[in-house]
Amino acid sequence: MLGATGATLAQPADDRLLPADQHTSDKARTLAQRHVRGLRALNAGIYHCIPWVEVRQHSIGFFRPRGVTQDDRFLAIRLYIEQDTSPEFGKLSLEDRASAMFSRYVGAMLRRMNAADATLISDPLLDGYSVVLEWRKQGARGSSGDRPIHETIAAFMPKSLVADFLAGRLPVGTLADTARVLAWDGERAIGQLRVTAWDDNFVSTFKVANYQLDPGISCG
């Protein structure tokens, strides 16, 4: 997937990140000013150490929760996960597929927005962080016939409880118990979601067969 020969890194496209100006208020996009260098650093990681998801154009920002009016503002990244057909996965629910996937994603996400930039949690104008997550519906295609369906869960947690996870002092389990889960079949939302998690160290452990890190690249 990414060029791992020649003098020249591969790199990930800029436009994954939202520009300043285009996020819709002042707290925003000093949030956007103030942080992009995380931010790239962020994208950067993901591409280089999670070959099998997409950040797709404007998906990490600073943006506002569904449904909240005033102007709290979370780090966000949305994700679009390729995976292999897997009948077991199918047959779950959807509330299982999304714990799955909670327990797969969120938490990893979590510590890489951190570790990319340590000063956000620590930042009075963040509010929270929400993590999206996309993959493709087994076994169904939209009225068409010939377009895949892909489910969605995005996660939206106060940094209060994210700074408590990520210091070791709340277990996933509590932090999925405590988000605020919201889940869409294709077009349809389906409203929230509770979900369950588990540790689970997928993202650190998994290998995308024949493919190597671009020399002088470290996913620690």
The other form holds:
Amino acid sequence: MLGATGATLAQPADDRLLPADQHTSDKARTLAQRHVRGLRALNAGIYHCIPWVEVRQHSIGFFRPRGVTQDDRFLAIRLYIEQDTSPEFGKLSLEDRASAMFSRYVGAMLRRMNAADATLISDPLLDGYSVVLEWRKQGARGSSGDRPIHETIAAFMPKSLVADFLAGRLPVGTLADTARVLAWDGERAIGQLRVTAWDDNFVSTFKVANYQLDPGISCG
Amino acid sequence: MSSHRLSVLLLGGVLLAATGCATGEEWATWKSHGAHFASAKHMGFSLRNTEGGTPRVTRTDVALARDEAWWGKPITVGQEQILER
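Alternative state: the form predicted in complex with the partner chain, after the form predicted alone:
And the full complex, kicking off with our chain again.
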């Protein structure tokens, strides 16, 4: 996904990764230590090759889905997606916006997570994957009028499901049908959403106009 | 149920259908929307910095343009509401 040659490269902020010692269980700390190189590669790949998204601080790590009582550990990432104002997108229902964003980014992120570290999927300590996506809600401002509101979805998928998806045995539509997807409107929890998904190659085909990769960087 | 109440319900259903569902045209437009990025601002930035030369945008330019176009601290869900460390 990302190739680099030469010594002088612009680097993404290292604080996108949750440090191993800030995970709260031995299992999570072990995962974080074992896969730190892959997670750094994941962060760097997104930074250089998908510059219109921003990885949130301390959002790459081995987290436990909130409310789960046992120590299930999911490799998670949280992205803010910057996009033009689109009347068509704004008119969609929340379910349809969530479906569109799931289609566009979840599969692409799962592929990147595993391309960055091929040993990840076979790690017996890993239980699943989570991709959290947020975007600006068009035309909406907070009560004081000066703060934008974000919509957020969090997709949780067990490892076995992701393995089937990555191996081509499971279409993205079935992945979406089976994933647990939660949504928020600003800070307000919406609850579980049912999303539909389709193949969308936007992430691998869209190019920012006149964007020039830093010397020594290539995106496959 | 009176005919008046029935009419109100029917009208409400029609309005809900009209506003809550994406038309095929809306979907097609969004899906094919190539300029799915705050490209205008970034393009302006790149042109300012490459006057007379080949326009180009580096990763650093993107970060600077994003800072310039900062919309304010967003209202969004805290990560601790989604994931536990």
